[in-house]
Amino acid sequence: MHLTRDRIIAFAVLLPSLILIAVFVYGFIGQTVYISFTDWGRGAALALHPQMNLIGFDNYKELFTSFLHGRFRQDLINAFFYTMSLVLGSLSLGLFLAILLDREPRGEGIFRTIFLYPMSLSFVVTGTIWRWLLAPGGGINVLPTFVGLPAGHFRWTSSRGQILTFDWQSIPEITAIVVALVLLFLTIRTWRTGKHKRAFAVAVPALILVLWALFGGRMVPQMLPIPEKHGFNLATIGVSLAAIWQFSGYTMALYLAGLRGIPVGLHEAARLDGANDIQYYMRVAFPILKPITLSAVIILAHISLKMFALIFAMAGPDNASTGHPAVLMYLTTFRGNKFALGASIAVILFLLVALFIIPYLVSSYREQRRRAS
């Protein structure tokens, strides 16, 4: 009787915060899907009670196939290089000052004060920051004249250069080649651990998919009457920079906790065997630290989904070469009224981010249930 009593005191405390994190978080989500099947938008938008019919997946395809919304095609690359260049970026630069401020060095606490800093800061002041560091003509583009040498011209977060293209009628093709690749890397994984079956059975999907990318991607019907070239732009440099010199000391005290956590006898140990500081790192250190490493990439990929303040402060709203599907999101619902095209976007945006997050959160739950068991 103990027990049910202090179940429903549990529940009752909870239950108003439960109410309120199903109405304002997954109400409005359940609300934003809705209006992403509608065409709130095309007619009378801002009418007192606007007419609004559903019109299924329509904006969906509108987006990745009409000749109209390359921008948000272009966008999406945009989001894929800004989430590998601030994942890589700041996870090397944090594993560098992590091993730096591991030894111990004179002054560390000033060290990691300041490598810590600018995770306190907003995108707003650090989109502020690096806009006057990398104006064209000022900033870093000015440094080479200190030492005698022409000052450079190279434009941070303007640049219309653009490289690595591809057509976006390759899409299903390249999109096959990486799933068979990632299968690959299961299958030689599982092989690994004795499990030959599984490991086969894995391998034959990734073999099709192969297959189908080098002679039957062809047979796909055209998703653009013409071909349309995207790729990297160079000018989503600048803001990549940003973003890494910002999380790059948060990755840094992710790295450096799990570094003192290491059990000194497993260093004393390594340094016994013959290891010199490269390999204790390389061979005992970096395997330890690979749940650390899997939580920053989850973390960071998440962050770099939600960079619509840097980029607005960086490089502005109506600067397509920085482009996100953020910043686009906001310019087609609040400048367009486009309301069921801008929640299509919201909604992919909240697909991606669920892509990382969740498997995330079934590795945690299961490591938790192996634990307690």
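Since we're looking at a predicted model, the values are computed, not measured. Throughout, rigid core stands for the largest set of C-alpha atoms superposing within 1.5 Å between the two forms. Residue numbers count along the first chain shown, from 1. What changes on going to the form predicted together with its partner chain:
- In the core-superposed comparison between these two forms, L91 has its Cα shifted by less than 2 Å.
- When two forms of a protein are overlaid on their rigid core, residues whose CA moves 2 Å or more are considered shifted, and V204 is one of them between these two forms.
- With the core held fixed between these two forms, F185 has its Cα displaced by at least 2 Å.
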Contents of the next structure:
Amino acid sequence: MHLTRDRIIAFAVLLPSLILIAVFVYGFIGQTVYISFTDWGRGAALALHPQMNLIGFDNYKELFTSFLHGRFRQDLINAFFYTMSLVLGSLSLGLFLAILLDREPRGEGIFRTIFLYPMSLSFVVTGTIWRWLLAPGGGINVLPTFVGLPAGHFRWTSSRGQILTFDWQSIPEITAIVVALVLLFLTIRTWRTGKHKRAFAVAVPALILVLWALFGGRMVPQMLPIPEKHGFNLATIGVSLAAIWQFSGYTMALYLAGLRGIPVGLHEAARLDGANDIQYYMRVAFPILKPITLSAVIILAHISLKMFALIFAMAGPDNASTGHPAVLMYLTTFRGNKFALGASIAVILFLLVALFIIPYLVSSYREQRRRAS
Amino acid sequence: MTAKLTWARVLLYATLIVVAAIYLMPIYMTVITALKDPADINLDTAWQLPSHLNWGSFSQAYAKLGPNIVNSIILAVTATLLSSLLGSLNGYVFSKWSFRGNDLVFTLLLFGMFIPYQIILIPLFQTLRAMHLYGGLPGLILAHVVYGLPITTLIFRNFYAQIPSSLTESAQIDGAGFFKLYLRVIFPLSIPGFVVTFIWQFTQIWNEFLWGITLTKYNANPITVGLAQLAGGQAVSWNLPMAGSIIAAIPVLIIYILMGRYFIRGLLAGSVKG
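Return the form predicted together with its partner chain of this protein as a structure block, the form predicted alone having already been given.
What follows is the whole complex; the chain from before opens it.
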């Protein structure tokens, strides 16, 4: 029949793209995982058919436990702080700006353009500009002198300072405490809704985790021969500032679209019920914006985990204080020719991103199915 | 909302103007630094306007970045056209010729948009080398076309979903087949969709850095790599990198200012669930 022939043509048109994606996305991911289990990178690593032997999880073990790879572990911590600052900074600033613009000031279009233009720039351009702004002799440190204060002396990206330091060995205990705190928060919320039994069921594992962290943690075998200090590198603040400058306009656009999507009647109704503006936002608008916040968190988290070019241009790839696994992967693979080790870093980075992306895609897939049926 | 001049209104404008000034501050510093003589750039006068305009930095930066700009134009134009065309055809199939497992295949395709590209970089490097495409522009174009497919397909699928099926069905009753339907009905309605993907892809490809620095040799370096090298050298005077930044940013800034509406649509397409 005519229509079936057209269906076959339609699929044939799609097929080349599907094959390309199958090979270049899924095939390549599989290949990188495979490489991460080899020892590629010894001797003639750049030969067209380099020698490779399977060595299992040795590369991963080395990254997490060898004292040569302390930088990788600090980079992971940095990636965590980069993500936290970019997500929290852009969300709060973006929401603030969206609420301001939602009040329909004159020249709204101009303000929107000003807040959003950094988003169109390349990370390399942003990095180059902010490198100058934050240079020890550059712009930002001079700012306080305009109001009569002494010039700043913070060295920004070349700062060596570190706060919130902790021993890498205590990561299991720290994780346990954080999870316990989250559970405790859930307990209180469940208790308040009156489901006392369920609250109890959440409180018990929280208590066990705390007890384990306080008394049982030492049963875990030591990962490293000596204590290793890690923490929040002050040098990362400058990079995060530039990233927030670049992406807060994006969250503003998302939130503004959401606020404008709220039916006018809802706002009127809230006002007739005697709600002031603060109550309107807290009770009516924010609950509606929740799904937008979720997408923004996912997009921003995955951007911050890919923040290679910004760090490269702003602090240089060799600056260990501002390091990021994405940069280290480049250095290890393409400067050090340690392909297998680079592949392992890439896999870890990929798993971290997948943690955010896969639930997002699954929920979006389910939504499509629901809409289709 | 009434526009009465109340204290709340004044506070609103004051806040907006202060924040806008902060957002524009980096551009101000970039422009004034680019226009200064290297000798005049120092800590005390960093914020002051240049005493006289020195346009020389721009011609100096352009002399160094010229070949990179040509590379980036060839790269961005070719890859944008190819990936948009493929995305349009794919979007047409996904929205008007849905098949079994349609949504699953589409979601698997979308996944390619969110991966950190480090995870495919080593095999991509190996494959391009085996195809003798490593180091030059064709290899980079190939990479941008392939990894551009998810976003372009997504934009066109959502765009075509808005075309009423009564329109396509009546054309089909008149005997239009797959391609005739595309050329007669779908393609003429696609202009806004193409504008969104052109702008999005061009900006993305123009701004891309990771593949530029790992997959091209010196002759094929795109503008971002050229700029990073211009700014990364030792003991640079800041006027040159600032002029280079302006040169690298101008094409995308112009697109953004003229076509901001479409730019935002591309932006939202990448984040609002399909």
